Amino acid sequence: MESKQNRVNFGSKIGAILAAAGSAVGLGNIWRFPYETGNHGGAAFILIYLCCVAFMGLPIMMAEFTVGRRSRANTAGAYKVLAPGTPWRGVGYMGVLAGFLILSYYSVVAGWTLEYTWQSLANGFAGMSSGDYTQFFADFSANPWRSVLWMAVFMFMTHWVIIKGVKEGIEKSSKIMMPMLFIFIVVLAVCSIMLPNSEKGLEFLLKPDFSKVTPSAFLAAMGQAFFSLSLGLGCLSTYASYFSKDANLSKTAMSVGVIDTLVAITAGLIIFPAAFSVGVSPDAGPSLLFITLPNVFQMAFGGVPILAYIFSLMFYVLLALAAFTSTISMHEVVTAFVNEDWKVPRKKAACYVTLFCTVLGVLSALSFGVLADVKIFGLTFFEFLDTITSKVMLPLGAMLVSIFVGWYLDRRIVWDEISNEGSLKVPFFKVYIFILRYFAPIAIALIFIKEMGLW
């Protein structure tokens, strides 16, 4: 296990804020925040969720960060290091735990962005009607090889840019892919801004539209923030103990933050202009990246059928890009724990994980046909896994990060990370600590009890 003195830090500040953002933005950014939009009545939704981000998912995020970079250590070893011989030792295993499982059937999907970036680079959407993009995707995600190839590769995809290391793999694939995915989003935004009917799609996205704001609305945007930030994975404590001394963790926090958020709003300019300008419904929810928007693409660039070939191509290997970011980061999460507390070589260490995500992820992928009648308590595997992370361990370990620090961790730590050592000015550190003990938590157990179908 590396030394505190010793451990690997990212080469660079921007290399640090990129693979940041890199665990932050993924498919949840291009699918899950358009859907939560089209949902809850556009623009007023926007609102209510930069809200969120600002005042509960960057406090939190820069609790994350304190964890890690303090510690310097995996986010399982981390609170031992920072709280030796108590139980919340057992935040770090669960953050471990999760992105383990999450790796897992994320990957299915994340393999699914494969196939359909294959199929639009063969132009095999070309001359399918509304009902043959449904068909297409049932018979794809139930076919027991497909499915599964295209999952193994992503997995061995990402598995090979962590037996990189954090330095030559993790930031150099950042600082690659982040740009293709900026440059990616905003062209295809442009484009889908200039098709007829498209003002429609932008008047729903950016005029608010405060009559639809529900109690529901508040909790699906605190929702959205913690899902799209990552936050209470492990993900960004473990990239935060590769950061150096004189990183600013606020200042990263928020440049994470805005990228994120511009990400997912941006994802909004494709989609609600290029569905609008089609007359389908923005919320057509989970179906919407694989069976509404193929359709859209060429119903909106049919009369010109390189275009709808290009964009189409373009929007899945944006969606795979932002995928195979957050895949990198789940992957770390786990191999770092493996590495440093069972002192297994890095290499190895990777290779042990991807097997056993390899394992689970081909179960995930068949709960789609030939085990879609296993069930676990009621739910298919891929349902389970989904469910019992995305439902229970993701806004439990928020919660659990938010009164670590804010109650058990020593105000001076926090302090000094915050302020590099008093080096930084802080000005809002009362209203930051104020947060993490009573209002993110607060917030959190609402989305809990919400998500857990009790309110």
The other form holds:
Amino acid sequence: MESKQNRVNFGSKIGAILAAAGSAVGLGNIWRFPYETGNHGGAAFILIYLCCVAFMGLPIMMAEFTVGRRSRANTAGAYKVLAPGTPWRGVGYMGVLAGFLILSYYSVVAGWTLEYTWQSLANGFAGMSSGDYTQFFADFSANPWRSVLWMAVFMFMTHWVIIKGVKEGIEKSSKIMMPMLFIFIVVLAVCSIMLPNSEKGLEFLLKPDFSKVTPSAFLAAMGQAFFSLSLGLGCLSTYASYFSKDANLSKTAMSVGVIDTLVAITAGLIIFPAAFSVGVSPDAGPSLLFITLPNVFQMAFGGVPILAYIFSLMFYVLLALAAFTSTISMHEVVTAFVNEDWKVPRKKAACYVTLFCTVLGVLSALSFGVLADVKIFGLTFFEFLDTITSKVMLPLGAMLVSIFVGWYLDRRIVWDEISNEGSLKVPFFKVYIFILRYFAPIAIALIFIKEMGLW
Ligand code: PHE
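Can you return the structure of this protein in the form predicted in complex with phenylalanine rather than the form predicted alone?
Complete assembly follows, chain above in first position.
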């Protein structure tokens, strides 16, 4: 195991922020946030979402940062360092397992973004009728070879970045991909807003409708905030173990939260104006990205085929980039654990993770085709992995890290990390501790109970 002293660090503050923001910005920002916003009262929902990010997401992110940077270890190792001989290490193990499971099914959808990038590049969507898109997606996702192949390609790309290491792989790739993603997303949003009748889409996304602010809107906002900020599995604590001593944890959390939220809102500015401009009502999930939107883009820019071509290509490259920086962070959680806790050299550890995740990924990919009838608790393999991770393991992990830092960890350690040993002013420290001790655990317990269908 690398000792704490010679453990690698991110080379720069901006590199660290972009890596963490890369983990946060992902498919969740694009396929779920806009839809949840439209359905739960537009700007009113955005307001609730912002409160969830500010009062729960950021404090829990800071708690994960504290655990990671203080221990300078992977997420399972972190609890062994900070709470030796206690069951707290179970939280770390659960995080590693969640990272492993999410990576395996997330890569299937990430692989689809490559197929759609490829189709866009070959201009394969031009001239299709709306029914053709549904058929295309059904045929493609059920085809055992193509979806497995793309999933494996995506996994291999992730593997390649991971074996290059923290600085040369994760940090460098984030520094290239995140700015590219920002440029693409802004260009696409501007083009979409300039379409005729786009104002109806803007209205749907942004006009506050307080009648739709129900308790379920609050719960949706909280769940979305956790998934979108990559909280609850130790991704960010693993990244924080590579932060330098003088990184400002609260400022970094703030930057990641702002970037993630801006990307999510801008994704809505791409999707809704285009969809409303051609009179299609948008939905969520894979069908939004892979059935509704390719059709919308062709219809919206159909008069000028080159525009439709460029728009569609840019959109799928954007999705692939967003997914890529997230899969890298999940892979790192597991690789760092295998490397440090099982003392397997990093490259070998990465090979094992890639191999096992690919095997599990094949089962997820096939659950859209040949294995569609194999059900676990009435869910396909893909749905099962999605449900147990995003509805059970992540909220539970987020709640436990909040309790760990709020109640278990010595207050002095928490203060030292947040204030960089007293060198930063932290006027909100008491509020921060209050949130970690009471507010966040109780609020998460509520989402949890609701998601499990117990309420
Ligand atoms: N935050 C990512 C997204 O929005 C998903 C993710 C979850 C990434 C958990 C890492 C860990 O898509």
